[in-house]
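Presented as structure tokens, the chain that follows is alone, the form predicted on its own.
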Amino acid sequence: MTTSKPTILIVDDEVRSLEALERNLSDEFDVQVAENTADAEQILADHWVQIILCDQRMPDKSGVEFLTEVREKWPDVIRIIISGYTDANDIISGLNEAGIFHFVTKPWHPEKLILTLRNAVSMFDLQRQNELLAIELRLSERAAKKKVGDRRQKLRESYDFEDGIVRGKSSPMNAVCNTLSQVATYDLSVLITGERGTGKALAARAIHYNSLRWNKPFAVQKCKSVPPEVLEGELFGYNKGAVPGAVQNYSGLFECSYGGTVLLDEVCDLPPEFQVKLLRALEDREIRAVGATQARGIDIRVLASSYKDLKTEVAEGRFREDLYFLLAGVTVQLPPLRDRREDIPLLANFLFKQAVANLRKDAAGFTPEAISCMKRYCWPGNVREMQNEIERMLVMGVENDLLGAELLSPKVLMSASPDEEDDVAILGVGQGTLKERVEAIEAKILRESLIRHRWNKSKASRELGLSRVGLRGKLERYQLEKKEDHA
């Protein structure tokens, strides 16, 4: 494999000097020679020259004058002056005006001259690499900005109120989404209430990404079980040495999220001693870091979520009334999953796709029976509980197979069938005779065992200690049979 030699242009009006230089340098360099500056300019125009070795004293113009012109037209070329006269003014002019790399004196030593030219070639290569890197960085910056912009836009679309929040046509979430979409574009504080696992953080993100602050930071601060001094540092920041272990200044969420949105998650658990500090910060729109003497302005939109009724908390003295009114500019109540039966199949499939991506294990989906069991269950843990259940089913299931009802937890399988009364109604005081209540429990146990064994009556009868005839009689009595319902 051959590699091209670096090209060097020698400019000298003395023919013998040109011949001597060419003879000593031709083994390592591609040497071009010129007896005057006009010929040299033509060579520069026709060849890719890396280094110019120019004599200082020539009849038409000096080496400094010529290299100054070269610097303007071909700035990448490494410029070297060779001269038998060591005039200080020539050297200074060469450095300042022509930007020369080196000043070689005559008589020159071949080995030293070659070493100087090698260094010049290295300098030329470094310049070229630096230029290419600068171009690549500019291109990378544009590509990175575009990539971040595209991802941010995609993230925003995933929280769209129409398509981003999974729900059915007649879901109670429709009214909630309408309210959220109306308040999202206004800089109002919003209090999102609902049971744990109903998606309060999701609703807060939807508000942020549909607001005018959508391209600014969104931060979440959990308030449950956090000491007040820690909360103050996390939200307001602290100075070096102000708290134990603080080896440098720390900017809190309110400062880092400037222009964006901060969600105070489960604000009902906010320590009473910190509530007044938070109230003052939100009213004055400024914070003072722990250990700081100067206050700093903040520009954030504050959202809050609570699984408790804050009005009750205020009435019982556990939450400041003025802070409540400041946070509850608009209050939105999220319905529990048991009130969203129509949404359960849609949510199950949505969470299934997320689980497949997160766990990297594929499956064909759910059987209709599995969906039917999910719809009958009351889901006290709401969407979070359903997510855990689906991830468990995916892990326990067979790769690329349908996830059946037998993979569900016993608590889900024991749920009431659609035509039965609720557990509390059946087993409550004064609700049916002892026989009726026992039969209701027996029917549930039979149904759960059959589903878990994929309606294999032999396995179910052995597990329950019944004969096949006895099991068949109970199934006929309770009218239990596998329903091929469709989800």
Ligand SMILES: Nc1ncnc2c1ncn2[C@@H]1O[C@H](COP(=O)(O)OP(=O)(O)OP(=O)(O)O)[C@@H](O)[C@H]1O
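All figures in this text were calculated on a predicted structure; none of them were measured in a lab. Residue numbers count along the first chain shown, from 1. Think of the rigid core as the biggest set of C-alphas that the two forms share within 1.5 Å after superposition. First, how it differs from the form predicted together with this ligand.
- For the two-part rigid motion between the two forms, G84 is not grouped with G237, each C-alpha going to the part with the better superposition fit.
- Domain rotation between the two forms: smaller rigid part turned by 5 degrees relative to the larger, from C-alpha superpositions.
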Contents of the next structure:
Amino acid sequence: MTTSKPTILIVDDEVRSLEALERNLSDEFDVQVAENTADAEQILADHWVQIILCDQRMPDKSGVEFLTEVREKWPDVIRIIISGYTDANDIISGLNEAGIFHFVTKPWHPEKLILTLRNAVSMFDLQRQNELLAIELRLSERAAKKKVGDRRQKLRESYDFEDGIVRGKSSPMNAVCNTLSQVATYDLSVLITGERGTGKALAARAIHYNSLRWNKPFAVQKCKSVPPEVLEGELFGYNKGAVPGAVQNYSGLFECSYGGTVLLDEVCDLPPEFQVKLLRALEDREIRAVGATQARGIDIRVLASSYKDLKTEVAEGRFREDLYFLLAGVTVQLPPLRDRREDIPLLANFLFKQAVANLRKDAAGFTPEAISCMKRYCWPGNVREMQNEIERMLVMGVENDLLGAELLSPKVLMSASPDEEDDVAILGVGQGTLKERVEAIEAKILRESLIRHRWNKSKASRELGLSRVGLRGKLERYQLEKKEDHA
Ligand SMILES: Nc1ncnc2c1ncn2[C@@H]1O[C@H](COP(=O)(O)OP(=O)(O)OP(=O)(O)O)[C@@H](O)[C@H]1O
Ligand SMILES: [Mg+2]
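Show the form predicted together with this ligand, please, because up to now only the form predicted on its own has appeared in this conversation.
Whole complex next, starting from this chain.
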């Protein structure tokens, strides 16, 4: 670490002794000399001294006394006593009070002395590195804490009820969000139900980040297809050796989330064997790690999500009623996307921006036709399905271009014709004669093929095995034409 010559200060009242030391050491060290302790102090104040080599017997004070003072004012300096007499008491007080690195006896041997001084220099360097690292650690801990705090704040903002949960002005999601925001600040358990992909996990996060626990952990435990013994270990923790492969103690999710919120995701699939253990832990507010004898207190708010109707699960004996009441302090039902079509264009744009950021590929947005196709589709997989659809469109589309309906998957394109807002599934065309129903399906196939070929009739007729004239006839009959809907 020290690049130039290390600085050494020699303090000795005997001038001859000083000169001899200086002569021997000046090749390797930048030598400063002082005949008394006052001069020595001045040099220490003016120079960056690494090592001080001090005679023990001086007229004003002893070397150990002086180095004790040096230790207080310049604790970094490595202190060495040089002495003709090695009194045991001097050595002991030297070690204890002055923190002496070494005692050199007179007469000294030049090579041995240089070796001792080199060791002292490397000691000094190590000491400095240690101090710098300690400062770095202190700084990095502070920086890490600040980073975590900043991120939590950002997260909190992104789960704001106003814009974190995207929805239209008269969407049924408004009532849902009102309930969520009302229950958020109370330490109530909330059961969030809804079809797959409707935003149950998002609702749970929004509750947490709008609650008083927002700056504490939020954790999710999946309950589906997890064996009961694994769930127990994951949630309650385990002791070293208590479960196969446990090489050290593990604090479970409940303990790690102390003060925060835990979402039991798809709680309807919680194994019956574990339901009673969970009930006991939540009721008693304490857990016992697998293999532990002592119970430990927990402080968590529990949220649960379910894609099945949990009341039916209770009625049919698959879910404990007492656990149900404990989890469902309040129940919030998320409506499927097909019941809130007004949200679709807004969600499409929101998910598009997310996809652009995640995939680092840009596009100019959607064509009106693409939006109107999305609005008509039934989205059985709800928002998650839409998210996947949009990511795929962005990947397949031309960079910086508009994303057209032709990029949508056939199932979306095959959805209802433009004039039938509520026609949701192609084979769900449930009324009319056989001829009428077959024709309805034929119209959907034609429309899907035309959109995919960007209304290029030659390509569509080739694909469908029709002549151009034949295709035109059908288009007229079904009144199919390219419409620039402004959804
Ligand atoms: N209203 C909304 N506004 C913005 N993003 C949404 C909305 N609803 C859902 N999402 C997003 O859609 C995705 C799926 O939602 P989420 O995971 O919360 O649904 P889920 O009901 O828990 O689904 P699953 O049943 O698949 O677990 C997430 O990325 C979520 O952020
Ligand atoms: Mg989920």
